[in-house]
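Quick heads-up: it's one chain on its own, the form predicted on its own, in structure tokens.
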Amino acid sequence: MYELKIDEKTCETCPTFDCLVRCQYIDIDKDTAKTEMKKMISGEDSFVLHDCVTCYACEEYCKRGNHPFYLITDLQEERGILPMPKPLKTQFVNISVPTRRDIIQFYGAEEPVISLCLFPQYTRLFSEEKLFEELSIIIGRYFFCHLMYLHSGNPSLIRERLPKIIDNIANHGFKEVIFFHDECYSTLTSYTTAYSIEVPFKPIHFNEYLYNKLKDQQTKIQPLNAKVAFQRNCSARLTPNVEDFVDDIFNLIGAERVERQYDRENALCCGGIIRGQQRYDLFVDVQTRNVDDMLNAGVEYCVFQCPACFDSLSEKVAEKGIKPIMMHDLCLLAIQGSDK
């Protein structure tokens, strides 16, 4: 029902084919990239489909709006190419099936409202802390975006379930919804646009909300005067336009985002999905290069936006003497004037 629209002409005339050439996990030159993209646009097999680690980066590298990553994942499913082992894929599918037995958790009934997706561990924080006490919360599988199925080789499940998920949110009558996780925000902006899925409310990125709240309480901020590395999660690649809020937040709270090799468009992923794909040598290499890069830059904190990235990389970071911390916790440090 929902089909990906690609402008073949603008793709074939691309002067760089950066979508593949800039990939940090597949070594590919421009001529080869052009050949392989033509194959995939025609629905043919390509080694790219087999070697892709599903890091989302090519979606950001493409400046012509042709959605190379969505094309890759659709073809992987069509050809039965599993990016991860079948048992893990099955677990992914079953873990978030909305059923009538689900308890839909809902705290408050007024806007502004934030969706915590499948992260109940943050409910207490968002109910009590100064920056978030005004927020109503929706949480649970009925509000889960399902975008993680881009990693597991069955993206059609996203398009099957997503319209109902959107309805589950829209039926509450919200005009705007803040999304805690990049994945949810990117689903309801980038992914829905690519497949022409209607969203009847305005998605707000958590960092936009956070930045505006910090501005309102700017007199309470005690600058951290700390050097930080920002760990971009994979779904942030789908909506790079909100990256400015990260820098704006850091500027407000006195956190210096240091220049380093693996940041911004050149960021390396946390490695969690690569480990799930059982590519253990690559997993170790990616995490080692990423953390060593932070260490060489002399950072005090590694700041995470995604709880899954935190789970995957925080221990490795801490082993090197760098403090792992979630973005909202770093902001609370500045507001509360706590010891770093």
Contents of the next structure:
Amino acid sequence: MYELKIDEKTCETCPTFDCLVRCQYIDIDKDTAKTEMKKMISGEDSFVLHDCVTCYACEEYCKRGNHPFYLITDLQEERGILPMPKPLKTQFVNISVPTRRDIIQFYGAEEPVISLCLFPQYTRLFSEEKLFEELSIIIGRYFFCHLMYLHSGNPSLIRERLPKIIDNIANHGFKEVIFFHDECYSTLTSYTTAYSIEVPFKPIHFNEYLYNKLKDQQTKIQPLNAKVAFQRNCSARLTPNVEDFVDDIFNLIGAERVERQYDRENALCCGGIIRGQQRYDLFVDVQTRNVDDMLNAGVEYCVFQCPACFDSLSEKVAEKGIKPIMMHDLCLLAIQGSDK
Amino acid sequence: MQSIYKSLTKIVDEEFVSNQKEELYIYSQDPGMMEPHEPDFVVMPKTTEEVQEIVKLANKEKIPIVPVGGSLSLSGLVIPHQGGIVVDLRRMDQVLEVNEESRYIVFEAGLTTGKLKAYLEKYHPLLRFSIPDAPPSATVVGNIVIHGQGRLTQQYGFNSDMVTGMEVVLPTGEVCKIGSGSVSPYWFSLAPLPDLAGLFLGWFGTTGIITKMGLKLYPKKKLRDIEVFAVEDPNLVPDVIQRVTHTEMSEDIFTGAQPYPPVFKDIIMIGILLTGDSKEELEFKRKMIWDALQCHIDSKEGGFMMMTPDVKQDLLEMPTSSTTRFADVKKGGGFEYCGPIIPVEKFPEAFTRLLEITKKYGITFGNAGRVIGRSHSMMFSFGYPFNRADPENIERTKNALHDTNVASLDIGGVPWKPEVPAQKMIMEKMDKSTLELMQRIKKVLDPNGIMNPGNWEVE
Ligand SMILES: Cc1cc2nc3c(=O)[nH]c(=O)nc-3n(C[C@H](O)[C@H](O)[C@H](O)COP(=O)(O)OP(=O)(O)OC[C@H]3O[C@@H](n4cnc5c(N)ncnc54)[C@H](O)[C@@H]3O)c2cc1C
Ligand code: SF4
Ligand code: SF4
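Next, report the structure of the form predicted in complex with the partner chain; the form predicted on its own has already been given.
And the full complex, kicking off with our chain again.
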């Protein structure tokens, strides 16, 4: 029903084929990239479909407004190519089936409202601790963006379930919703645009909210004067337009995002999905390179945007003496002092 | 009856003897399916001599006597089906000796798994025992009497294979030592003597009361971790187990399947626990295990699950509290799990039968299995939580349990810690000479049939 908007001609005339040439996990020169892209655009098989680690980055590498990554995932599904084992795919499918618990959790939400995706562990921040103000919370599977199916080779499930999710949110009459999880925000901006799915409310990125709140309370900020590494998450590749908020926040709280090899467009995946794809050696290699790079840059903190990245990389980071911390906790540190 | 009570109070302090309704009520049941039956007396001895006197009294008066540990074996094995005296051993909970060099411990029969775990952590942090996933109030001896399994079972066999010695009060009142402790001050081994421990293990207290036990302890590594390999097809499970046990790199291997919550639906999980004294050791073992399962990864039929740290933490807990939480999922306090011990290759058949039975009776289930030895056999449990306040639910679960025992024997397994009806099913199928031997042994040891009557009995 929802078709991917991809312009073949744009690719045909592409001067760089950067989407594949810049891929950090598949070694491709420009000529090969051209050939493989051509195959994929015509719906044919390509080794890229088999080797892709689903890091989302090509979506960012393409500066011509096309959607190479969405194309890859659609083709994987069409051709029955499984990026991860069947039982893990089954688990992915079942994980978003609402249970009784999900129903209870969205009573009486009023704007300003934040969607916490499937991360109940952060509820306390916005209710009891009132991170910056009292926000209404929506949480649970009735609001779950489903973008994770880009990793498991069944993206049609996103298109099947997402409109209902959008309805669930819209039916509450919300005009604006802050999305805690970057992935939800990216779904409701990048993915919906690529597939012409209507979103009748305005998604706000959590970092935009954080930045504005910090700005309001700028006088309370005690600059951290700390060097930090930022671990970009996969869906950040879909919405590089909001990436500036990260730097703006860091500037406000006195965190220096140290120049390093694997940051910004060269960022490496946290490794979680690569492990899920059962590529253990690559997983170890990617995590090791990433953390060594942080060490070489002499950072004190590794700042995470995504709780899933935190789960997969924080232990390794901490082992090396770098403090793993979520973005909002780093901000709280600057506002409330290190006792928090 | 009053005279028995008096006699008991002469043996054990009065406050540890009871014939009061409320206490008899507690000892009349366990969490499982078997009908409750009250004892006439409950007594809590403190010493072997007291146990001895109680047994002598019961034997003289021909009164049934039932030894009780944590009462958590769930299959009515501690229910005094014919009344009599329940001997609750939990006051006898002292550690008597730990031999660090020869890695064994000697302790009293009422010592709980929880207390032993804490004791070793505090005083002998480099040693461990095979902790079962039963709640920590279970006794070590109770667990061993029923041939329980724990965290070290995949490496060293049934927990009962780890016994190095015993002190037993025979039904006729004699106190008897089993193993090296019968000839030496050291309780290091059952061998090289004739193995008399078998006269008391697996007998459910029908041949005597164990008052002390010697048990092997094992090296405790500094680090533990877990990998969970998931498959959808039960036919693959034996091969996965085969490959992982071949590496000899894991501590414990368990299986799990349950329909709820949805995230666990339609998959079978094989938990593989790892230990190491360093990160390097752990990583080496992990890599060996990943490599061993590469063929299932390549076929996309299986894969290592992605786990959040809290899920991992739950699975690493000893004992896991998730089993206990599951036991109460229906509320109403009813839980029985009936696990046959099966050859590992029978997993797919057992799993199919489990699904058929739960579908037939419309009941929820939790399947947990544990590999015993290097794939030498496995415990395959059909776990049924039920609501004790719902007679209809009880009836269905009872029928399911019956069908489960039939299925267990059908596929070539042997029901583990069977309740009385399942014992009868086993004995019906048993080689006649074996059954006769069991009866002769029982007759010799317990001529008056006072010990936990109803169990292992041919009508
Ligand atoms: C949630 C849950 C999880 C469990 N997980 C496991 C597991 O992982 N592994 C496992 O093996 N089991 C497990 N069990 C089953 C059981 O609880 C344990 O095996 C437990 O250790 C039994 O010990 P107990 O002290 O409760 O024994 P009891 O039930 O008190 O006794 C068991 C039998 O031994 C006899 N007995 C007790 N003490 C003596 C003695 N001193 N001399 C002679 N006979 C004696 C009793 O008469 C009875 O027949 C689990 C149970 C539950 C509820
Ligand atoms: S997707 Fe973008 S970068 Fe890739 S070939 Fe097409 S236009 Fe070029
Ligand atoms: S998603 Fe990542 S791994 Fe896959 S092709 Fe694009 S850049 Fe490469």
